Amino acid sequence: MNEPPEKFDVIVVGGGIGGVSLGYELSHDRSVCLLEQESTLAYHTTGRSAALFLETYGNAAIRALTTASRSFLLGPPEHFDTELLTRRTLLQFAARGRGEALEAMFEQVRTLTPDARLVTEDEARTLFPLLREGVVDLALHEPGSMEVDVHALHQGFVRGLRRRGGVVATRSGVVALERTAGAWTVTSADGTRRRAPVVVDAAGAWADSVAALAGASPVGLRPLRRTIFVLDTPDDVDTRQLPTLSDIDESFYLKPEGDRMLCSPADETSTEPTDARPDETEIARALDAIHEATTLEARHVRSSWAGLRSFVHDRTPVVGFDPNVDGFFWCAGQGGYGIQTCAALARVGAALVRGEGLPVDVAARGLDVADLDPARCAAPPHIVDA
């Protein structure tokens, strides 16, 4: 005879940053289950992040969402035990003939971030003296963007879950779900079952298949495989005032690390949800294109590996209620942003799932509800609740 179902007020899926900081921020005032099909927390997207704040980074709901979270990772609560955020100024630069590009962007970015400013190709080669001479037109540089402790990060959101009696279950993926009397029974491949009136899709890559499950219509998402590197540095180079170097055009990046570069070609290859590996003709192709920017010319790498960036059609987060299907709310989407935008985002999805309007700091920055709606991505229904 099978056992009767735990219950709780919510049940997360998925154990990245986007489910366990939505389910912490809900633990403040309900029960909640997270679960997770692997065996440990964060194993996808999550913890092969490059771990940066870039407050210039992605569109305008982006950006919003970045720059509202900045005061909780300069200054986070009791449950995380260490700093978060360590300087690492950001310069991106345009090749030349893309200056107007550039100008454009820094047009659209500068409201939110107003310490961002234009650079010439010397300032530029004096704040990363690697930089071939002849290769910039114009740059922008970030000097308040940082690098994440993304594992100090989602243990925090984790450990305060926990301390609020919130439940973590991992090796616990989501086989079925059915929606009965105004709530669903949550069936893992074990065999468990738990219950509750809502559940968050917070699945990653996954998100669309844990939707089909609840008869959900899918949003659309599409997993995008991103691949990272890492090369020593020459001896004679100090690494720890540089900053992280972008070409606008996202042909590569590279992230100082200790005596090393972490670089990636920024590719991003349409997969299937999957334990994602790096491609090696990326590699090539970034290390050719980092040969002709910089006087970097290390050919051996070190270690590589890739995780899937997931994106709807607008590149925009999708945090909301499903419009045809009751209890089902989704927290997807958040492709390469998740980590910076993690602490907005749970506090949006937290008012949003208890009915509630939008932080008033979060709104004040131009988010609206409807730019995440999962209404503009989703298909017509085809179920009713039991």
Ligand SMILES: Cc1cc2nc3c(=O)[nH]c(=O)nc-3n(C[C@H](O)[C@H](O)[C@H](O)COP(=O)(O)OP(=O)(O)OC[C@H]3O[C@@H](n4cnc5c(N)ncnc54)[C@H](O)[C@@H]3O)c2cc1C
Given for the second form:
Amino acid sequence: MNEPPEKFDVIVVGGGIGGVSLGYELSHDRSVCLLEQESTLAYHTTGRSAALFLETYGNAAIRALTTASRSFLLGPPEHFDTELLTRRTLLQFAARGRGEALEAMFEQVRTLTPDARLVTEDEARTLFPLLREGVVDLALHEPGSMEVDVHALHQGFVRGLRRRGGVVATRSGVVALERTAGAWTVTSADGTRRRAPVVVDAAGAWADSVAALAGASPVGLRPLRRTIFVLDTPDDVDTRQLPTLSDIDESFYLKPEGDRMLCSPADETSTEPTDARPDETEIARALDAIHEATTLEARHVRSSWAGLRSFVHDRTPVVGFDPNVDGFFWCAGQGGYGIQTCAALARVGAALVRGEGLPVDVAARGLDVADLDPARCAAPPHIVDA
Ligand SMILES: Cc1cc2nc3c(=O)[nH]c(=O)nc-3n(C[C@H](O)[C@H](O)[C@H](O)COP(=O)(O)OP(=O)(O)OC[C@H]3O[C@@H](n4cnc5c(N)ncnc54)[C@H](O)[C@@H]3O)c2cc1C
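Can you return the structure of this protein in the form predicted together with this ligand rather than the form predicted alone?
All chains and molecules follow, beginning with the one already shown.
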């Protein structure tokens, strides 16, 4: 005879940063079970990020969520036992002929990031001496940018969730969702069944597939592959003081990491949800762009990896109850910003699960519930706007 299913208030599907942060927030006043299909949490996108915290990055909703995450990340609660942020400034440059585009961007970002400022080519080359002369039209320096200890951040959420009585089960891919008598029966691949009135879909690139199990319409999520590779830096370069360097047209970015340089072609190749692998052609293209813009000569790639950044049409996360399926809550579409926005997005998600409005600090930054509402994706356009 089958065991009766264990009961919870909320079952979260997915153990990346989206699932663990929202599970953590909800565990404050709810019994939470988090289910992950892999044998380790954070195996997919969360474990493969560039670990950057950039307040000028992304659209207005992303900038609101990022800036609203800063205070949590700077002073996390007791479950987080190390510092999560380290200073790493950002230098975004506009190549020759692109200065006006950077000025327009600066006008948009300066309200929420007042310490960001435009700098000349000379100043840019002082900040990042590896930049070649004659490449930069204008640059934007963001002194408040940070890098994130993603492992410590993710683990802190998991630890907090467990300490509050939450259950975390790996190797527990959800294969069926059935709603009866006001609650979901959630079946994992090994046949284990659990019940809860609310299911949170935090399945990253697989969020539309999980929604299909519940009979919910897809939100039109598109996983886009992004590659990272690692180069040596010249012995005479002190990488500790170097900013992250990014071209505003995203032909590449570079982030110093110890005595190496973490590089990305900033590629966005549409793919199925999968265990992503690096794209060698994109690495070759990025090496050319890096050699053109900087004096970094290295060609030997030390290591490389790739992950999936999953977006809906407007590049804003999808957070809220499904408009047509009772008790099915979306937490998806964090794209390339899921680490830097997680603290605020989890507070937003928890408030919406509880039927409350947005946290005041998030609303004060101009974000509206409608910006995140899954209903806006009912007939998603096919284009992912840049
Ligand atoms: C190369 C790269 C660089 C990036 N750089 C940054 C950065 O600098 N800053 C930043 O903020 N963001 C960055 N990002 C984006 C960030 O990593 C993502 O937004 C974030 O990790 C998404 O988290 P997630 O929890 O939604 O997805 P994931 O981490 O993929 O987690 C989803 C989980 O759901 C599980 N799952 C799926 N289906 C099921 C199922 N049926 N049952 C159970 N479990 C299931 C998966 O196994 C997976 O573990 C980057 C991403 C990439 C790829």
